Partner chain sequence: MNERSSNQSAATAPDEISLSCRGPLVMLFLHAAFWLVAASVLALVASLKFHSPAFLSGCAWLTYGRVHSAAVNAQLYGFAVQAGLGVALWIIAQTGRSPLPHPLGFIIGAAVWNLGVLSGIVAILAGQGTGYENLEFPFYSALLLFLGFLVVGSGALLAIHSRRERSLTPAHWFLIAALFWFPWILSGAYLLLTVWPVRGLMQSMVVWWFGGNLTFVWLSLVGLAALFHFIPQILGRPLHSRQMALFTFWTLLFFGSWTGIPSTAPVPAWIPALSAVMTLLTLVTLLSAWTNLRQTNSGGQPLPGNLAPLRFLLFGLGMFQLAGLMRIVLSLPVLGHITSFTWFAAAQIQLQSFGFFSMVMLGAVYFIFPRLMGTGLSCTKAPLRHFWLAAVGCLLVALPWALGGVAQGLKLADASIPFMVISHSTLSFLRVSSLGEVLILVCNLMFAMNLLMTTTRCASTFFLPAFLAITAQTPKAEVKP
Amino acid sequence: MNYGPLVFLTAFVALSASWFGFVLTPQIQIGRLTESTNTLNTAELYPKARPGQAAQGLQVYRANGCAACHTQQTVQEGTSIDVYLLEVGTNAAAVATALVNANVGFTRIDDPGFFLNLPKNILPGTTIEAAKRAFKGAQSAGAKAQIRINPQGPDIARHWGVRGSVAADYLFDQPVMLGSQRVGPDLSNVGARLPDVNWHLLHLYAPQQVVKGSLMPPHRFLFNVSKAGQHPSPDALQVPPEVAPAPGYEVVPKPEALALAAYLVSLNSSTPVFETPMTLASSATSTNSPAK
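With no structure shown yet, could you now provide this chain on its own, in the form predicted together with its partner chain?
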């Protein structure tokens, strides 16, 4: 290659190819998403824009670089298909026979304890075919069963979310701050985990008071410490004595702190969507632990 224009052309072709692949094509696929009823509960519109104060809080989150330590993406490693036995009905022996005949891995069920502690996950992590056979077998023998589809992965097991994050979760945010490091916990569903605004305010003021051993730096610059005076502020924060200001003073959150707390509380992407199939009945508290 002894011609400069040839080098230019190579670079141009290479970069435009990657631009078409990684900017234009995804723009066609996910850049035009709208608020839709693409949810398992078709009465619900998703995603929804954040309320005004929370939208302002997004800017506080951006300004202070919170994304340097917190991600906002729940990673889903796969799904697990489970069969839950809800009620055994009147004929436990028939249910046991039906389950064995369903050819889903049971050779014989003669332990009476098998039908105790219902509802119970009798076929954790099975295939959809096996789940259907077991379900039909149990139904025909008079038992009540349910097939549940549960998103899987360490993030979900940590209750950081009920499903993996999808493109729609971020539709109305500007900027979108996914974060790339988990110095602190993932925040994609922190509003579902910790819905109390006051918890967040106190946590911003004195993280170590709320979460023992937290590595988060206190964000006291989001608060005013002022003389309480004749009319104490109704917004004043109830602070524990260890971090309380001098007597007669109160800690009043600035508007930025209130906005940031409102934003954190608004972080909740638990709405089930088609991209991540899951059984609606299963809540975050349902466990996938193997049957005992």
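Please supply the coordinates for the form predicted on its own, as a counterpart to the form predicted together with its partner chain shown previously.
For this one, just the chain is written down, with no partner chains and no other molecules.
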């Protein structure tokens, strides 16, 4: 029996399935993503294309192999849902009764200190169903409450990001520098953590002077050390005495260093998006609507 056609058909189906799964499906899902207002509680366009210097800095980042030691992907492992009591209103007894009747774990609330030091997290780590019941109960008794949704995970606990990374975060980057090793910290949100360009320049020139015990090698080839002359450069870096050049000399960042620092400052993925819902810190005391 000639099995040639069957082998060919099997190989064709396998290759076709792979192409549909790894090429066509991602293209359908994210290939046409554009700058949009698909954000939470804001009309902000996201993501935005990086300005010219930062876009050049991406290429400097790539050329120097920064992705070998740093990732750009904040991992989110779950979500914590809390209920905050913002204001108790004029009838604390009615609020206490409403919370007990909401069947969210309160059997009685007779502690007079329960309604002090507001806003207060009265129902941490609950389910969305219980949170809605508590919210509606408090609201019906004249109190003001808020459901807060907080992304969770080790990366978020380390303050490397406020939410998990999503496809839109990388829309305007070519190539995308996801990385796979974490010799150094994740950089997907480093621009929000460390927005000072001069900090990044000094870190590139003398990492151990900025971060004690850092394993990062100095990138001093991105800087020029030259005589200051009568008119020192306005871009000269202020370096600690331990790594300062000889008297009369100055450290001036090259265009590549300035571009790389601009790129690092532009890495900010803290915009809330629908894929990873979260409560904005700026609205924590003013929003009192339940999560959908």
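Here the structure is a predicted model, which means the values were calculated and not measured. Residue numbers count along the first chain shown, from 1. Basically, rigid core = biggest C-alpha set you can superpose within 1.5 Å across the two forms.
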Query raised in the report: Rigid core fitted, is the C-alpha displacement of Y170 between the two forms 2 Å or more?
Result: no
**Report entry** Rigid core fit then S270 CA moved by 2 Å or more between the two forms
**Finding:** no
Query raised in the report: Is the C-alpha displacement of E87 equal to or greater than 2 Å between the two forms once the rigid core has been superposed?
Result: yes
Query raised in the report: So if we fit the rigid core, how much does the CA of A11 shift between the two forms, in Å?
Result: 4.6
